[in-house]
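Here we start with a single chain on its own, the form predicted alone, put down as structure tokens.
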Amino acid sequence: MICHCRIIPPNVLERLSQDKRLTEAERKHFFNMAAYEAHWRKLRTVALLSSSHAAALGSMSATVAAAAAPAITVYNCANGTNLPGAPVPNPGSSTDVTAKRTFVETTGVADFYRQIFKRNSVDNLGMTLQSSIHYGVKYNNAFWNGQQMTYGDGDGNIFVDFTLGNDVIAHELTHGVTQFTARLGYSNQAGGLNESMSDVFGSMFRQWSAKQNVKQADWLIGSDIMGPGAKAHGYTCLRDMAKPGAAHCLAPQPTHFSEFKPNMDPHESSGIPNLAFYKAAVAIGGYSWEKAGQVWYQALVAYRPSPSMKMRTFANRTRRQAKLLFRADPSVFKAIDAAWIAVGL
């Protein structure tokens, strides 16, 4: 299952296109964005279905790793929409701050997965991590298209440069990890799990980069890409893993499985497993990636692909992995079990 996944859900774009607090020009921009995204998804689906999916059948093992670390490449779309754009030479020392930041943070994500989870790139075989920047004109999104990352510059008011959010970068690259492991679909419960995996590992990467423990972390997703206009309206983030339904979230989410509805947008339903991870990590304490993260990672990669996985199935996988990984520490299982029960699973 190849997911062409974006950080900003379509319903947020549609809502902003009708927000009377924005100027007519801003509302028109978001209206056009929403229409473009719908058209883009159709074209991308056709393109992907007609291409080879052999790469998506890469290693499903968490233990196999190629010798070399992945190459990190950056391309510049120069406000066009043809991918990948022109290659940026030596992006790590580029005078284009977006190019340099993209290279540094993508390298950081690769290091995070290698050091913490012994994973070599998204496919565990050293796949080159390719990114395109300056996509479109004031493009308000970032996406993984099954092969690479792409980042917009934002409109400068509601959203700013999407590479400013290192959790956004890790979120989208984690869609690649999911693509090469569980291959979760992008609808119903599997879709919510797919988005949640990206939020969970994106948040862990942000915490790991800042050397924050679970109590120091703010657990916000997308706080660094919120522009002055969004902040003026009281929005401090896209989502909040600790308080998914809070008013300061531009994209609030349900907090209990009883609120799940069929065909719910994956960006919404992901709030349920997001909250479970937050509760488990905080109850365990310390750094989120040391215990809770290890359990979530094995629950994602240690099984055969499950495109239609139910949330309860994933919850039970984490319970099983908690017992396997931390036999000598039953408090890990207890915390994870209690967290899932708290969200109705």
The other form holds:
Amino acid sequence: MICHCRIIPPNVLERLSQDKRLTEAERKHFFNMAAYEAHWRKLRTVALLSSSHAAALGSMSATVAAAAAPAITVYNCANGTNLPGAPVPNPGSSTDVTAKRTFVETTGVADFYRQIFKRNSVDNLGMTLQSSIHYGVKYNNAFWNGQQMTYGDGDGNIFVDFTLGNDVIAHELTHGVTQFTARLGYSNQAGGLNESMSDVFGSMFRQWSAKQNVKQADWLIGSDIMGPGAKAHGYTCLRDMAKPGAAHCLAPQPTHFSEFKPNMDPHESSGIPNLAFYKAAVAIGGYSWEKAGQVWYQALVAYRPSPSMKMRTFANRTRRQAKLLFRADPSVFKAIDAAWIAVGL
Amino acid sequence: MAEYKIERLGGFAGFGLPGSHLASRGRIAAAQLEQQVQDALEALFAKHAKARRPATRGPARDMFSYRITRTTDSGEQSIEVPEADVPGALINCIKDELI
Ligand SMILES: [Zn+2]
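Pass me the form predicted in complex with the partner chain as well; I've looked at the form predicted alone already.
Below is the entire complex, every chain and molecule, led by the chain shown above.
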């Protein structure tokens, strides 16, 4: 379907996205168009796009937008906190190793989503993937602000440069994917699911980059950004998807839904669905992105937005998707079902 | 004498969570802050004291929030605010550490 969406008002797009008389594919198309419209207006307002990008966007139809690969841009905050900072020209060949790494790994994550999940950037419409580096002074964090990724250099003791973790880069970018699909909130059970999506796809990207199967993978989150001080104390990661409560985690997590408490921080409660993904992927075997990853992806993107989704709802979506996607291989459903039961869902 | 305590929370690494080995805390006497910063903090406490619940975070993910506690002769008062609202002079007095 070709839709020159910029002449259809957003409220009409929103209504069409929920019109039961249309097919699922048509409703999804209009939903994507509505999200794209809102996003495009926001970008235009805050002037995040260069004039050439804006001109290109202005003339493209949705079909063309869906086909174009995302541009990857990198900005340098030079230890300040004003976003996005100064543009890094040709980041792929920059002498700043952080800029070059950010460009290479972000390109890798875009390739991963395109090749493995047939997704074109976070919005599936080729949105520019913008990153800012050297944010703040010895800043021990990376974040997604709703429009772009931002990375600190770390303090050199507890953490090193956050761009050294390609799972960190995929984690932040996946927050964008979630924002444009299930629109999971950031508190209670939906918050834990939101964080888990980012860890799951972050770990999957790290495994895909290293061509690791589920047995070769270490299932650690943040292991490449641990600084010498953290390592000296025996901490090897932030989180461990296989053993969320382990002593080698800087931030141990619960392992069973019975431990979930309302208002838990999403970085804590994500341990429960993280462990379910690990158990499912290992029971299925092979590469995590081939079966378990496909099921998780469809459970994230194939439904209308669910900002307050419960973990059990997500678990049941993966059960349904396992049956739909792998009808001929019931072992996939069995593995996923058993994994959720093991964590109390 | 009034004093401010500040604690960094959350982020990608999960500072200050129960069981977390990451903490980031600091304290400073109000008198050590410039008047402009003290006024900004006064306004911040007034704004968040009125709010029934912490400000929603919008689409931002993995960003730090901060718990600021003000101790005066009349007792302690705490607010939790996003990073963008915290005066730099207060953020500068905290230190990330392993616990
Ligand atoms: Zn996150």
